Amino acid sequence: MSKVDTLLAEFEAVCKNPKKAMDDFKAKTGKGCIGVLPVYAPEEIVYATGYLPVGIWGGKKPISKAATYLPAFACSIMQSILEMEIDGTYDDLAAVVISSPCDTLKCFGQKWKGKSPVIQFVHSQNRDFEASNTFMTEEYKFVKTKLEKILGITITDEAINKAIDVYNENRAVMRMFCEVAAMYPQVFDPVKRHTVIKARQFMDKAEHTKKVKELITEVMKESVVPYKGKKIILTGIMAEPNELLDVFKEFDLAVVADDLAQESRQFRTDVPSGSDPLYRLAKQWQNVDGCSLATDRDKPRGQMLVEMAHKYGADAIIVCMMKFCDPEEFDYPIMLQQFEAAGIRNLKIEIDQQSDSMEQIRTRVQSFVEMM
């Protein structure tokens, strides 16, 4: 097995059993994990604290105790976000952090009913003013004064920069992963692609930054060849269950870049420089661009992706929609307009991560690519 292997397949495992990668953390260093639900949170606080960050983003489970407290219409992933945290998946997290980016998200707080303490905060949508940046220091202000009780602990301004510090470099190596991903698409087929990237969600960042290193430098001791097939990229909030993937990877489609609120808007956009940490991840929310979940009166994203598809001369946008995902789904009819009118070729599918066959997806990419 070579050493892109080796790294590969301990990405794999990791995301095969976060649970694992949680006991070893804290067998590690005696410090257990906190819970951080989509979409985005100021990891670094809960960073700060010595405690590892972990990204809740559902899966694939049977509904039915969800249904109780969730509408059949709230998205898959917060049908088996609360479905798991019912079971006691969630129960041995030392506490849980929740924005409210969306309507399910405003109100999951108060249905969350396992062991863990949940700190739900609000993020800024009217973000041109400096208000916005005023407004969520103090929110996140209140995040690090929960975590201190909580925890028993004191938050340091000097522990959450140097968190800052190693986020950011984290943030630096993934883009540049998704670089060379897009360079060796042989290597990286879609699902390898997705293991590196989902695996920054349950590892030390740190630790996960060392790791893409050197998966970067074994990778690119290797020769850049022609792909034969078609590149693709992918936006929308996920490309999940894995057997969407493998239906991308079974019509030779790579993923060259991608606009997805699981992968890389989660590294999209770096906490700027300063004294004042709290006041560095404000900037940083009001920095953040063409997200359906973070407003923007000018609606960059459709541009952003038509201009994504010529930097790396994709064939095709394929716009992965979360299921009852309203944000999403007003973005769409301005994306569509965009992609049109700059003769990008693009398809949407329908993501549900309770879906148990993918049939119709994969009939509707195969005649996809026969039309390309």
The other form holds:
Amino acid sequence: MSKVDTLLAEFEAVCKNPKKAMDDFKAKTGKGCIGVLPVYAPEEIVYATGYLPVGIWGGKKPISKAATYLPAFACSIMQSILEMEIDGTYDDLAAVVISSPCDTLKCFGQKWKGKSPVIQFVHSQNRDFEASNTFMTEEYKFVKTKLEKILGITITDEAINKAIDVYNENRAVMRMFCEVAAMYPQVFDPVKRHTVIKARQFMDKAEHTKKVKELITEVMKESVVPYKGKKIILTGIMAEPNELLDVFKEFDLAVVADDLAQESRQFRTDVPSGSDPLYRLAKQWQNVDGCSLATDRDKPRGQMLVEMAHKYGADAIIVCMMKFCDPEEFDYPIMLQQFEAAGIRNLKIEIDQQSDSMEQIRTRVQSFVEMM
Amino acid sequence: MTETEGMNAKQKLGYYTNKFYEDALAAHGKGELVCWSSSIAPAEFCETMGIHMIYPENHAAAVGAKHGAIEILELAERKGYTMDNCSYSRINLAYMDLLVEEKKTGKTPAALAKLDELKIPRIPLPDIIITCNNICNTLLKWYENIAVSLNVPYIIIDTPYVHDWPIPQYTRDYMKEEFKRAIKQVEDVCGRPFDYEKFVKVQEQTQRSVAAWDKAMGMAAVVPSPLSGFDMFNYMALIVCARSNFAAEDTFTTLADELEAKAAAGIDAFKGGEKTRIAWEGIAVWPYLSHTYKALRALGMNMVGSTYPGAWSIHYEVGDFDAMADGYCRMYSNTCLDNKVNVISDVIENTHCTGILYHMNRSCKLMSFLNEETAEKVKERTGVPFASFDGDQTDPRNFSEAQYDTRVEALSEIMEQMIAEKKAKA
Ligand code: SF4
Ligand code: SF4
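Alternative state: the form predicted together with the partner chain, after the form predicted alone:
Every chain and every other molecule in the complex is listed next, the one we just looked at coming first.
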């Protein structure tokens, strides 16, 4: 097995069995894990506690008990999370952090069925003036105080500033990884690319950074060869399950960049420098751009994607539409106009974590590729 | 005001509602400024500067109530919106496109002509828009789309979700800065300084309107009630549109007088037919307003409890930005489950309801996704039974008369049984 393969296998193992990654962390540090729901949370504060922040992004799970508490017109990611809450999947977590950028998440933070204590917080949506930063600093103080109370510890500014360094480094490395993945689509098919990115949800970010750096170094030793298939950009909340990415792979579609909430949006924006760590985190939220969850009078997302398509020479943009996700669904008609105006091919496919069959999507992708 | 002298409340409602739309259209024709606003956004800033206010939710409700929704909803779907988005927003965004098309081509698109035929009031395109997410975050996205489509200034009054009660001071501080910023934006659009003297007058008028509204709606507490909640749904149009002017005060004062006279004479809204009293949680089903009313009427169920009246009861001392921030932020759907449960339970207790009906609204995630938890907790506190039905405030495709009737009948039976048991015990 080549070094690259070994590293990829390690990332895959983490994604396939996050429970083990969490248990290993516990065994090593004596500390537990804290759940972080999508999309944005001040993870650095969580990291500063010494506990492992783990991403909770749902998964494939037949919905039965959750149906009592959530009607069918809720996004599938929250349906699966709720089902797993009821099943006790998250009960080992020392706490769960939930943001409230959409109407679904506002409700979600109030209806957690698991046993772990919940810390809900809210982002400002009038972001482009100083009052937003003041508000967010206070809101993050609230998160910090709650964490301290639940865990019985004190979180120092120094620890958060250090965590910010760790996270900013991970972000930079991940941005570089995405560039490298675009150069080596033969190595990083859609599933492998996703696996490397997804693993950061369950790994200590410092550890993840180290491994991704190794991976980049190894891959860069190989020469770049022209790619025979087509190049695509993904946008949306997420492009799961893996069976979906397998369909892209089947038709030789390479993901050369993404604007997925679960992927690049997580590391697109660094935390700016400064001394007060909470204020720094607040500023980061102000800098978030082109995301359906961050209100922006100029709505730059569509244009940003058009530019991305030009930059990476992408043949098409695939909109991975999380079913019943209002924020994303409202962005779509505007993006569509912008794609059409720029002459960029695009395809909307529906994301449903519970979906069993990829047949419909396969047919649509196939005819889309044939038209390219 | 002599123009409404001698009119009863219902006539005043009709008169002012029409006038309101006509005035805005005429003003727009004269080049005066128009603002589109969400229904519970602070109107005070624009009203102060003489900007004409249009409330798309209200207009969309009228489209629904006058059975004009289907075709325009399909237009929105063709633009890329899905059936899952709030139907108010879909109607408004499609209507906006029709207005733009008309303006560009000089010809009235067929779909718009059809709505005109249904006597759905015309609204002018906006010069500025304002939204406040105290009712939902969907509005932020909806108005964002208007802002980029029309390239107009967008005032956001962000009322951060109150996940832990009470409302923190720093939330109010943030909102106060937003108010200042809104004033600046209004100044920029108008090209003249904000008129603080007029602002005081507008605030005073708003408080008088709200007081008259409170008084009229408060009559629902009388047993038997002279006010039916469905009338309240109708009068609501005016507290939305005319909160900051005399029209609301005038109409609701008359209404309160009429209701007081009825109550004194012991006349209820059903003319003696009130058997049970229920609360209605959620928005009305506008395309089926008549059906939803008649099904209750047939069973003697008077709908007297609603969180609606409270939604516009925004009280503050004139000139007190802190209180104003608090008032706009505390809208119950913008707050945690515990507060929501308290607000609904208070409504049930204050209006002596014996049951509550929950609208599981396909359009409105925020007003639906906590229904189960709310219903359980409200029942725990008040002891009143509940039922739930599936619907949508303006998309007629998402409502079934048969399901509604069955649910309502079941609730009626439980309530009557509970009342009988209570009587037997006494
Ligand atoms: S509606 Fe969209 S943003 Fe909100 S929780 Fe669901 S997927 Fe996430
Ligand atoms: S119906 Fe619900 S989603 Fe639509 S505008 Fe009203 S509160 Fe928002």
